[in-house]
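Here you get one chain, nothing else, as structure tokens; it is the form predicted on its own.
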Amino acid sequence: MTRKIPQSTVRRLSHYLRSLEGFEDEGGTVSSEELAARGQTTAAQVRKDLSHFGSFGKRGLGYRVDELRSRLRHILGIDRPWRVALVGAGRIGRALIEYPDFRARGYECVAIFDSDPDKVGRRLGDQTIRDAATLEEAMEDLQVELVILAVPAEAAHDVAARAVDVGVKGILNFAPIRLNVPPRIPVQDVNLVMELEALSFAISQAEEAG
């Protein structure tokens, strides 16, 4: 059975790894207290964090850099490429294709589907944006793993279902619903404004606090 590791965990994983990328020192070694400082948690945060998948480091010497950033790349699923499909060419869709770290972090755009004439043909990146009706089959040609849903919720269960369809490992969705797929496909669900509405949280909390 898969362990379920809280979604907390993952995101402070994405932060460690960041900061050891920040390190100019590769064969060098880093405390969980330097972790910490950099990822604005505490040592024992980072030492349970990573406790999930096994052994790391060796008491009172830290971290070796080179190390630990090969085996997060790895726990994060980045030391491989994966082939990705982004359906939905507005205003979202395109800020994450046009974004640098996207396929720095091995994240290949293979495909771009949009539903509107206006903007099938056109160029968006490296891609031309083809039309949401060649979906199935371009995305079994292309051996698409993971999808983005950048479309209007009334559109993502009809665009989820056709994409786990044809076998796709796993969807991020900007769609501000929940969708309704096999428990086998994995889904992350970005909804800026429940972003919004947590941050706004906090600030309240802090001012009623103080």
Second form
Number of protein chains: 2
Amino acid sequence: MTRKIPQSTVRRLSHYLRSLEGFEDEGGTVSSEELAARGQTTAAQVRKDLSHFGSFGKRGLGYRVDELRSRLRHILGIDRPWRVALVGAGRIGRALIEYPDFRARGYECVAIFDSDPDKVGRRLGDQTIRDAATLEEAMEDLQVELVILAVPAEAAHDVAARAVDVGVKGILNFAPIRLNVPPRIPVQDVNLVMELEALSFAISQAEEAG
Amino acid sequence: MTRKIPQSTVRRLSHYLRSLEGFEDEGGTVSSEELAARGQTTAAQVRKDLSHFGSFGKRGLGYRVDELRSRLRHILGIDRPWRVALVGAGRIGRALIEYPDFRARGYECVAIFDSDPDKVGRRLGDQTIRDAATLEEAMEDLQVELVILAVPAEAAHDVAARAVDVGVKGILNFAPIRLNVPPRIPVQDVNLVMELEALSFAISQAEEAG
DNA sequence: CTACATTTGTGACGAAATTCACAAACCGGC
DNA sequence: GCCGGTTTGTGAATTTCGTCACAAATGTAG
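Can you now output the form predicted in complex with the DNA? The one shown was the form predicted on its own.
Zooming out: every chain and molecule, the one shown earlier first.
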């Protein structure tokens, strides 16, 4: 029932959940048609996406909003808290950690590291910035599960390897390189330059065509 | 030769370019095999991706590094400067604008807007933050081509519509909603919550399987 | 209880992207 | 100039993803 799930399906699930959170009608139901309208997709796609994970939803009625919501949270793995560490207290790292939705969705920042001596010891959010040299010990103690990697490209491989060594389960990678970690460790790349380039590409294409 | 290009191809092109920039060997050549090794893909995929845009590269030899680099820049539309405006001078917008690669790649921030009176008039980077109410006039004067939209979800639709009205060509959207703009206007969504959820999903899946 | 109006879940189909495999092109050496 | 070793470019096969269409299930009205 739940084998190879397309990445695009996961992104849509996330989007469905976002739509459902805008719903106030607690006890109500929602049809695949309605979800599709909010999500730039089709009703069939919504049903197919959900069917990968079982069949909740009643024929003739639709999906119960509250149930679907908690199912999606479970599927996406956000029905439990995650212990997160930020490595690299630069602009991007800070922006993310102070992002209000971050904590609200169960991502709990339990440690922040940086290698810059000027930053070590200062506070950020409710954490004191630790020396990156103490990364292994601290991550093990604090049982960090997830690392947000926001360091320069040169340092990224090293940090990733060390984090994986002490049992981290996944990495959100802002460094513009492909990390070389064992395949069992999921890595999600976020690359703002790539997004900008995709945009300028699309514009250039549109100009040529039009 | 260059019709419907998959989004995944564009992302890979961007990645190839990043790899090539790490190359010092100016006059040298690189094979699809080598590019694939750096890019988490296959040699055939590299060749197929490039073949969408013509056939540069010499059989038996590979691709000339400097030529491929400039070709990719042209394809991605970054062989010319882009006039960019930032709307929303919050954490995310600031992080992006101060990102060193940003300007280095030809994205020139020519205006910053915010609706918060406390922020209007303050400086950010080399710009003074303008009142969002003056958006139309300023964008037209400054010939803004590209908008980075980093405002709360409630305001995003309105700002997007107004920007499109005064001739903006594309939008990099950080608001967690699907913008409702004419299809001729490319929109690139960046959604950090979605990335985190994709990551926790992948981890949960890996745990179930392993 | 029956007829009817909905809406899901899913197998069959079609489109799209990736991989395969190989002929054509190129270089260097002799 | 020709041969051998390489590597591209690309049609064809394969795999993956999205769409369609419809039977099965459910609620409602009478």
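Positions refer to the first chain, counted from 1. Computed from a predicted model, the values in this text were never measured in an experiment. So that the term is clear: the rigid core is the largest set of C-alpha atoms that superpose within 1.5 Å between two forms.
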Does superposing the core leave residue 202 with a CA shift of 2 Å or more between these two forms?
yes
